[in-house]
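Starting off, we have a lone chain in the form predicted alone, written out as structure tokens.
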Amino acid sequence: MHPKCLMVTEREISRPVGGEPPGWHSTGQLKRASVSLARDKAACAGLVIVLISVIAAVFAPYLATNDPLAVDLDNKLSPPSKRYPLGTDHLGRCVLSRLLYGGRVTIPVAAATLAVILLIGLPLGALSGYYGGWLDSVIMRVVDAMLAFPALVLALVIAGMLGPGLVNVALAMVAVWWVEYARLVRGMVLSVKERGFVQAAVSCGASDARVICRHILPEVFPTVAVMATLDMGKLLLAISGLSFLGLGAQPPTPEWGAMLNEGRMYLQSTWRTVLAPGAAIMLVALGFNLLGDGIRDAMDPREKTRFTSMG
């Protein structure tokens, strides 16, 4: 058979009835995810705690009213001001200006954490899944071993042998975090890959490369999805906690918790020193898991049966 017309008969065999084709990635489906979401308060709440956290890191140079790392004892943990709008630490640096600097650090932080976190994960879980074997085996038992230990005591181990620095914590995150990823993505691809439309495609002869990326990931992204977004407020406090512990961003690089470990002596005398960038990484994490929750109330089934109802 002509490799075109092989590859139209994958696709019309795949196609279920009705015309949309089998995913997420139909239009239809899409649609009315979108919908469903733009109706969730509490989502719309979490979605614009997350841009403005992330509009207030990338515009910091401009909303900063002084320089995050300048020093001046002689305004050493003044109260709020016109000159420092939310007072001074203990060397007499702006908070205002460490906080919106620390979001420049912490958030990229953890997204590019997260980033390589699926890297590793997502690929390492589809071919585990696919192809079975001893393949399967040897990933499996790698994620095993690692999840015999808490993951926030592996990585704490693991950052204190690298050492200090904002590169080892995430590296130390990725090391204990994609095992979670191999392990749901490997059951889902299990799953799907007995699927009619699956079996369709590898019988008119469709790659493994092809069937992976077109047929089964589409399926797998949703869950993925809504499982990163909640994962981005977990970072945040797992990498802000290790700063806090010394190990992550080390002075006087502004970072939400080094901010708070050096906020920590001064608790009792000046408590806003640690309140502004508890409060951020309490607020983001919060608007990162309402949207997770909002995503996956749109993606569920039971949501998509209520929206088409009410319609």
Contents of the next structure:
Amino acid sequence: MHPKCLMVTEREISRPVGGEPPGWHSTGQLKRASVSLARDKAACAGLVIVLISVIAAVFAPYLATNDPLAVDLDNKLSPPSKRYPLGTDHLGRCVLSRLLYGGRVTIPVAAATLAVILLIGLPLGALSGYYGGWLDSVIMRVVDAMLAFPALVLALVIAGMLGPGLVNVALAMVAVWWVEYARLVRGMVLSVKERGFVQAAVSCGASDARVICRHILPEVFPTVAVMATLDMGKLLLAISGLSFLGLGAQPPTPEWGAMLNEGRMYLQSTWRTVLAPGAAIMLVALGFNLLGDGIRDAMDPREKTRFTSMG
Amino acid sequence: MTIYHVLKRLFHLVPVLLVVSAVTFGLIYLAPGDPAVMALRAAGMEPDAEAVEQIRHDLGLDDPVLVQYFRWLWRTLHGDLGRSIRTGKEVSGELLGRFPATMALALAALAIAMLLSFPLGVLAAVRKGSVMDHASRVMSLAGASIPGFFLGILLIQIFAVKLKVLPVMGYGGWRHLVLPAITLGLGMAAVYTRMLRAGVLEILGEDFIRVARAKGLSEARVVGKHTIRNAILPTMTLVGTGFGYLLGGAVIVETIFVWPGVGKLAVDAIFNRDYPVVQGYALLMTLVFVLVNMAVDIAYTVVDPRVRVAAE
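Now show the form predicted in complex with the partner chain, given that the preceding structure was the form predicted alone.
Time for the whole complex; same chain goes first.
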């Protein structure tokens, strides 16, 4: 341990000096970011959209007017009525109920996929950036190789080889998507670990795990949060896109992309069955995009540095 | 940028392509089931133990994986991607026959993305906070949120079915290309518009812009000559990665518009479990992606003197 450190605690010395870093280092900053987020009307609209769609999905069994799988061949492709508020599809199934239940498929699958992507990408990127050496070389070689592929093409081919199914689609997404996070986190860790407060923590004898988790990752977290929020929108589109192609959810599962694909065959009769799931996907993706944009604006380090350089 | 540097870049591609080929070769192992059994079933024979053993030997499946890989690589380097299980035709021939349609679609989409994002992004930045800026934000949010398969169907319904100004689907002259290209290009336009706006805003805050203004240059000249060129260059590097997005998105667009490209071929092959075609598709798309990225890098070096100096 460095002798000087004996006089102060690690917590005190590792507090950043001279301008606060862009991370959520103090609760004050978190509060400031939340306040500016709350003032951002577009971001609030995004949050409301996301919350409503999640609530609608969670309470689908109570909100749905019908069984989403119940076939009613006497009433196929029927217009909206009291019994079927959004009409029925080509098998006489209630479009509204399928839409509500569809949220229980698409949204959680995208969220779980994102969680796994983060669980793989974050630690690999952090280890690679922090330790360097052979570990870094190995991880970065793999990352480079993955980046040589067009991601969506590779995801399609992986999902196609594994065979149809939502789990396989999710696996394919994880396989091509973790790379982005590993690369992002590695780059940030490389720069953060040179900063004074991290050096101070190291010289105070903090363990590697403590330095990474307590000092480095909080700096990385805001950027990752923005990217993850925006990626939720992208993942929703990509997963429902593969379902649209017939690779993801299999009938009769009410998944939005699959519903749209089924409705496509009956466009001459009605396009409500296409409009409903299409609008649902677009709305939820829009919600995440608005929210992600808002969070980024709320804590854009560039805006902040410009602000401090003026003052 | 000399021939020497181009050759050096090409040489650097060798290890990348080796890894790409290994991954593509490995894809076949993701497929469930024994390839020998599948080959027999595809040929309409009942797979008994003896026949499976025979076919494993004939196909070289009893050799070590590395031997199999290098044999596959050797054949691939000679343009032999095997034969389609379904049609029996050469995979390379099938892919190349449909390749122009996909490239036409991707390039048209790229052109549309550029034509839309360029004026929108620059105007949004120059007139920050104006109606124009808000309109560009709304457009890019919508473009980033609407799924291609939904947009494609909407465009067909509006322009082909209701207004009857463009053909519904199929392949032919430029009129057939309009709707698929818009469907594919809009998402990319959305991203580029935001990037260009951010790029122009950043440049406008630089000291040399203040100098240009201070010495009395007209705003048109400040933006036209000093800002745009500097702002566009970084966006250009994104054309490479964006092209990968176009190749992936083309699969869905080709399916909706019954566009006879390699994406449609790949989707059909996936459902027919026609693995050599799927493998060939992955290889071809990746090769195109890698080459486009290299071309963008080289073009960037030629256009931007700062990068040229750093490279040398």
